[in-house]
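A lone chain, given as structure tokens: the form predicted on its own.
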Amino acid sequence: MSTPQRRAARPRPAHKHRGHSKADCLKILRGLSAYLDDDLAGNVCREIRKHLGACPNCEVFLASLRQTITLCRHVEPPPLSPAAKIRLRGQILKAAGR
């Protein structure tokens, strides 16, 4: 009795959902705060709510990006440190080139 054959795997394409890549959706999800912060121009938004209406996962993601916004919102930041105000400090100066 012969054992059967193993097919090869075939290779899997990359991320593709409803004809949009991997690289597609990266694209988009690198624009999605100046999107939530209408910092971009009107072709661009329309690309992204394009993308969004026909991609599940990158309204999954734009959804907990606001939630993470709104939360962030309401959290009073901890005070710095005086060592800290003054670390700080001259990080902006040097940058500043002052």
Contents of the next structure:
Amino acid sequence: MSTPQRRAARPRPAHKHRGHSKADCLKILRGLSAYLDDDLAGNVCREIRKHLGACPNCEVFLASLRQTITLCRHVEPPPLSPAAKIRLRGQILKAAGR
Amino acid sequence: MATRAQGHAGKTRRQDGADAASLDGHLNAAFDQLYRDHVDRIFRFAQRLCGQAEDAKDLVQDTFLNAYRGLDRFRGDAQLSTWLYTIASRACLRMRRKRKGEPERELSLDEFIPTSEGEFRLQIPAGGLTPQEALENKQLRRALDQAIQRLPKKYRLVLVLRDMEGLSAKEVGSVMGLNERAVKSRLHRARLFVRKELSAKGLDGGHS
Ligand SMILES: [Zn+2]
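Mind sharing the form predicted in complex with the partner chain? What's above is the form predicted on its own.
Expanding to the full complex; the earlier chain stays at the top.
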């Protein structure tokens, strides 16, 4: 009578919510950007760190948020070609009536 | 301290031909330098906002045209780059969407709060790679571009200015005319939105 291990999203309180509630997670999630931007007071930071240590869910969430920001920081669009730069300048000055 | 600006405005009446000519010369030289020094940055910014080169060029044109017209009123107490970001951001907000699909809506925090274990655990398919390597993956890069484009403009502007252009929250506030608190609130929502879009992509796209 063994249930398949894979998709066992069964009542078994799916995660080890060790001593914290969903509301705790919610509160943490609201503060994660500020946490990543080092924008929080020391005691709040400690509180978040403590929660993260005990809550794999929030920890994984934090990792993916951090990764999102890192990716954003590294997007480099292609530069304007010298020819396009000159062309654009001409269009601007023409529109300005010069 | 509007004395300098008023002095200029008085002169631009241009009753005097010689004066006007010298003012024009001065303006043109100032504009040329402005364009030379900042066009690359503004084009990059515009591409990040518009998602594609043609729209970005329109935005650059709009921005520098407005800058040209406002140059004699520029107050030296702001950085030129901040001033240009401000002009470009306003121009972006004015630009009509050519393509549909940009809902100008508020993002509520609740829509990003995971409701299931699975949602919590969504990962961005870039594990173990440097950001540069990850972005070489065309699918991921496209997903990121699309996620940013799907952001309502006022959120997109904040995310692009802060996380892509690297401005401080305070600088973003001065560009957008927002207080820091509002900037941070929008930023958090924008990041959560992009995170969700990106990680959802990981679900259907090749993970095993
Ligand atoms: Zn949690």
